[in-house]
Amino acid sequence: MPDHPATTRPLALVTGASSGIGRVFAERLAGDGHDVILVARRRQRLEALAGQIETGGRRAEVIVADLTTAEGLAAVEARASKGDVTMLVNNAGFQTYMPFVELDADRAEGQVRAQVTTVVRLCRAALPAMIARDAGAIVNVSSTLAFSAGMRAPHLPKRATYAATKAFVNAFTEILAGELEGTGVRVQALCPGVVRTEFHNVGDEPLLRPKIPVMEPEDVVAASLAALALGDVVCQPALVDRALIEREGEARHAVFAAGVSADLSPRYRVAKTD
């Protein structure tokens, strides 16, 4: 897309913007008055979306980048570091639902780069300017599967690497929220369940399990933006009982506190023999 003069409008950078949740974020934020930076691998889709956004009177930049590569991440990180991004949506990612021993090691590493390394580096790139202006927002797209470690329910996919990256996103975002308290910068871990997007496709074929509730991406984005306004650090769009999130955090903190001791648990003491 052609270069544009700077504007005074807020600027959002959205990764994974060519489809699904990322595309809806870009469309919604542009509709709400943001200029946007669109990041994904598929140039044709990004340029079509940019044209649509510009027709609506907002500026759109396109960065074609594969965030599983060092080169792709470096290009987006350099743009995020310029100091004009007021909102960052770390949405890029992909699924690897298969037994871990069958997962190609390079694909597993690529998922860690896209869903962990990218989140860390883009947050670090964008935050200094946000803190300096006392305002900004970051949405790190996680998943309800971040809470699924240890669950052996038959309907759940094989997900070791995917769920682990999302658990990292939750922990990183919650700790970051504490560090940023009082700065005017809001951060959120967005944890949807199954969403009607291409994320679940195998090749070009949709793969959504029957009888599993499916949420629309427009509802996920609406929930995320409402949660930012409410100050919710962890947003599960379908969760009615907010106290469940609080109790989950309390349980983790209780385990942490109980484990801070110099005494070995009786469970792990080895009986002495003569």
Ligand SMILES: NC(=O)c1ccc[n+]([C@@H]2O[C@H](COP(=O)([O-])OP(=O)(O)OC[C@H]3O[C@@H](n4cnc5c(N)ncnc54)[C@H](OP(=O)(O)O)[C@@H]3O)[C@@H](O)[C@H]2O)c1
Second form
Amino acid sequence: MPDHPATTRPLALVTGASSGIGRVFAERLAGDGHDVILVARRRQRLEALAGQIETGGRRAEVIVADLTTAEGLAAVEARASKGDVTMLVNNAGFQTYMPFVELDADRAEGQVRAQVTTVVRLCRAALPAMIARDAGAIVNVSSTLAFSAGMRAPHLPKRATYAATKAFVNAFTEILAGELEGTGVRVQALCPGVVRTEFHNVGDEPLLRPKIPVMEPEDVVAASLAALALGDVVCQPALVDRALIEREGEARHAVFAAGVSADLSPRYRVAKTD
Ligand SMILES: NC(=O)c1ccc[n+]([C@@H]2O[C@H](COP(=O)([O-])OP(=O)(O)OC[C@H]3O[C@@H](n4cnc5c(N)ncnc54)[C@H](OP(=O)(O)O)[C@@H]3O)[C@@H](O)[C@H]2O)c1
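What's the form predicted together with this ligand like, now that we've got the form predicted alone?
Starting with the chain above, the whole complex follows.
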């Protein structure tokens, strides 16, 4: 039996805590009274942040790990399964905006490891203790691009692997939320639009062009925490008309229901030509 120690102070594990949204999550959660476990590759940044958080009176552990590797993930997974994590923020990620056939295959696989496998394994590691305590929260950082699969929009980046990992995160999180109904554990897929972070600092061309509306990471984190309190499973920080999410769910439900039948659709009844 794993042991699930009762915690005295809440403890948040944040991946991708060395910059951007993850850093803001770590700072905000520490400010709200959490001890934190900070995960990323850049040790110096993590240690500087840990020092800042400890000066503020909270404990901060650092795990230097590359989540595109099995060893990196295993180290974080081992820590997440100790039973004392009360909040998990699966945030680490990077963009691979380019035509899929030009994307290095190992980098594509690394993105799936960091943004899919890691999310699955860390949720699996942290959840048993949360369920045993009937309390806990998981934020899986997705993207509004999770909704973009069917869009033929030339202004959007080429994004097959990136957006597909985020669509996975949304499906996984929504289905998990259903399984956790009736428990005190909340899960959320956080789907920001464009956020002002280092995510966009790839290559020589700045990706954040002047006309693109950009949200600050502090607002993204504030929205996520407010959404956890509201019980919103999908949180799109800029979304005003919440009914859109309901309608999107209803449309998917209708497609699902229409697809479960013993009868072949007339569209696919091809006359035999022999
Ligand atoms: N910025 C946006 O416009 C935007 C919009 C929607 C969703 N998002 C999502 O928000 C999340 C955070 O991104 P951000 O915007 O805050 O970008 P960011 O400032 O570049 O931060 C990304 C974080 O992920 C970590 N990371 C990247 N690759 C990693 C790896 N292989 N192993 C471990 N950690 C890794 C980075 O740390 P190290 O480099 O130190 O490892 C960094 O801490 C991502 O999941 C991203 O997809 C961003």
